[in-house]
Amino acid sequence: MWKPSERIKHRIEDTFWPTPSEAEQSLLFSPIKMGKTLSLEQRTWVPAMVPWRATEAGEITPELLAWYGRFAQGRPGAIVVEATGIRDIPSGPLLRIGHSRFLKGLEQLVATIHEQSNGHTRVLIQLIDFLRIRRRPGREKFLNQFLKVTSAHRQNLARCLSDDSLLEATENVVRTHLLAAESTLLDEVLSRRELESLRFGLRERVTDMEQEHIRNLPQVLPELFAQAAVRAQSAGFDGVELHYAHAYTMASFLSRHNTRDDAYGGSREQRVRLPLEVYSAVRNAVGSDYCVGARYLCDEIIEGGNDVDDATWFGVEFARAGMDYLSLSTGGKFEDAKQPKVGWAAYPYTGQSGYECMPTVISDAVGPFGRQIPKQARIRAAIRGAEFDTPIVVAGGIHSFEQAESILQCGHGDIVAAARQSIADPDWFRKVQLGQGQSIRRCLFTNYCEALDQKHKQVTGQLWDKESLDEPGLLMSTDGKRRLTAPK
């Protein structure tokens, strides 16, 4: 992952933990309503995280049920189930909701969370669409199999090598020259996108208008999201979260990098058009009483990308459209991802945008704890200024009651989400509420869990995954070295 130049190591500071009476009187443990019918008992939130526990077919597993059941035992106000694919296509060990055959497993997941929380936790599911991304190929494989030789390659070779005979060269001759070429020559002969496909792996963009399926995304996606939302409603989820964040399709439509030449790219008004059409289709499909929210970025943190001003404008438009809540995140983009190894796909959390999404204790002077809250507070203020009361879920380095309560008391957010601290101790919200704050296992913010995610390994917590490995009935990682759920 990208590292800041200052390289200051921040301590996990001592903090105030409330008594049960103080917790009861806090904003954090007060109820909040989202939309017409959904109420949370408290303003605590476990956001969507991919734990790599689904089957290759996108089905629920016992390991996945145990993962979410363990969070539910801590009784947060809400749990958002991981990014779940809306298409019925292979996507590796990621959950899917693109067909009715997934409903039985999803119903079991909902029942598990409600049961393990004794009915105290509401459960939503995050719906995602993503475009194709390929693993980085070896040089020989790319030049022999993936590269489509064109007249542009012949012209560039002829110019660079001062050999006009190459203008009529056969495909094999062109490939032979390219295979023998130095990187500097490839830089001159291949296009920018071809070089990217060689060095990072092919990645589709919403701006690839020469491809019919990309041109047709605005016609296809609203119905796909709507059908997925209906399945989620049928499975018993308390609501759905539209994934408009990070490196994926809907976030790419919102981005300033979206220069499509149709009615869905260019200006803010056109970039927000498809996200609003998706929301409208979902709303029409599930009805006005069902909770529908979205997660999107307060800042893309990439050159030429959206900043907080864009995010503020989008937030007001989403609130105006009637979304029941907005959950804010940061960065996590492909545009600044580091080059993957051959055989691996690019990972959108390795550049600065990824760091700002999940900062570590090795940070700059600002530090990792709540560093994006000022931007998120600006978005909430603008939405309130436009006279909308849409609940705003804030996130980023949240790790103590004192910090979370301050955010709420200052009006910077309405609900507080904590991902890494919830992995470190799934019971931490419950412990705070019961006056047991001193027993909380506090996250070290080293991103041990994120490193596992980057390698597509089952995500576990650094503070507990080697503890009590002889516990009867323990679910273990595929390598047999780590427990998959935190001890109680």
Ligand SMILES: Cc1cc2nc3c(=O)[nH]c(=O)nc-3n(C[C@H](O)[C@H](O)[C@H](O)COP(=O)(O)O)c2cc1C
Second form
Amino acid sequence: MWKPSERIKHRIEDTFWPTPSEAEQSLLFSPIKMGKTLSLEQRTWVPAMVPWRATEAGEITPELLAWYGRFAQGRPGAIVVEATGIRDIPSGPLLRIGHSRFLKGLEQLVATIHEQSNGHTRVLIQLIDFLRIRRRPGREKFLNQFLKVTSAHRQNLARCLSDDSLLEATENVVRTHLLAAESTLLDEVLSRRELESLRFGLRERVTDMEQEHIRNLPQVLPELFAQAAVRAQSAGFDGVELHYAHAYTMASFLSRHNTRDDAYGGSREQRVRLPLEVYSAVRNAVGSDYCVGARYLCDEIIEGGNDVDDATWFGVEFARAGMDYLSLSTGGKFEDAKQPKVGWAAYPYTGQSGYECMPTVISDAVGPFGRQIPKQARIRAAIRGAEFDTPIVVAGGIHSFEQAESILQCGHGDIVAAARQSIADPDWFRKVQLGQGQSIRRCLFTNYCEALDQKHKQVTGQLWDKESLDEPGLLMSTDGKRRLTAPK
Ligand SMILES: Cc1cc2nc3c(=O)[nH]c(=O)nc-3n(C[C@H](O)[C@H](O)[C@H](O)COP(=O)(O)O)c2cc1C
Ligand code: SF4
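Same protein, different state: after the form predicted on its own, show the form predicted in complex with this ligand.
Starting with the chain above, the whole complex follows.
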């Protein structure tokens, strides 16, 4: 993962933990309403995290139920189930909600979270659409099989090699020249996009207007999201979260990189159009009482991408449209991802934007703890300034009661999300509430869990995955070396 050049190592400092009565009087453990009917008992939140525990067919597994059940035992105000695919297409071991056959498993998931939290935790599901991304191909495979030879290649080769006969060359001759070419020659002959496909793997974009399925996204996505939301509602989820963040389709519509020329790209008004149409289709399908929120970026952290001004503007529009909450994340983009190894797909958390999404203790002077809160607070202030009371969920390096309570007291956010601290100790919110803060396993923010995610391996926490492996009935990782849930 990218790291700031300063490389200052931050410590996990000792912190103040409240007594039960101090916790009871805190804002963190006070209730909050999200929309017309949903109330959280407390303002604590486990945000969406893909733990790589679904089957290849996108179905629920016992391992996945155990993972969420374990978070539920810590009784956060809400758990958002991982990014779940809205289409009925093979997506590897990512959870799916693109067909009614997924309902039974999803119902079990909801029941597990409600049961394990004794009814204290509300459960939402994050709905995602993503475009195709291929693994990085070997050079020969790409030049022999994937590259479509065009007249542009012939012209570029003829120019670079000063050989006009190449203007009429057969496809085989062109490929032979390309296979023998130095990479500087390939830079001259292939287009930017082809070079990217060669060096990173093919990645579709919302701006690929020559492709019908991309051009038609605004026609198909509202209905796909709406149907998925209806399934979530019938499976018993307390609400849905539209995934408008990170590297995926809806965030790409919002991005300044979206230059589509069909009224869904260009200006902010046009970039927000599809996200609003999706929201409106979902709202019409689930009714006005059901909780519908969105997760989006307070800053894309990529060159030429959205900044906090764009995010502030979008936030007001989302609030105006009637979204029941807004959850803010940061970065996590493909544009600055590192080159993957051959056979691997690019991972959108390897560049600076990925760092800002999940910052580690090797940081700059600001450090990893709540470093994006000032931007998130600005967005909230603008939404309040426009007279909307939409709850704002903030995230990024939050790991102590003091920090969480101060964010709420200062009006920088309304609900506090903690992803990695919740992996490190799924009971941590409950321990804080019960005055047992001293026994919390504190996240080291070194991103062992994120590295597992990057390799699409079952995500576990380094503080506990080798502990008490002789416990009877333990669910173990596929490599047989790690327990899959934190010990009690
Ligand atoms: C293993 C892992 C998987 C994640 N998967 C998702 C996801 O599915 N959807 C999402 O919006 N964010 C995802 N995130 C980002 C987190 O929700 C969160 O925004 C990020 O980790 C920063 O919060 P933290 O500092 O509390 O960990 C993931 C994070 C981790 C560590
Ligand atoms: S592996 Fe554990 S300690 Fe390390 S960052 Fe993830 S949750 Fe924190």
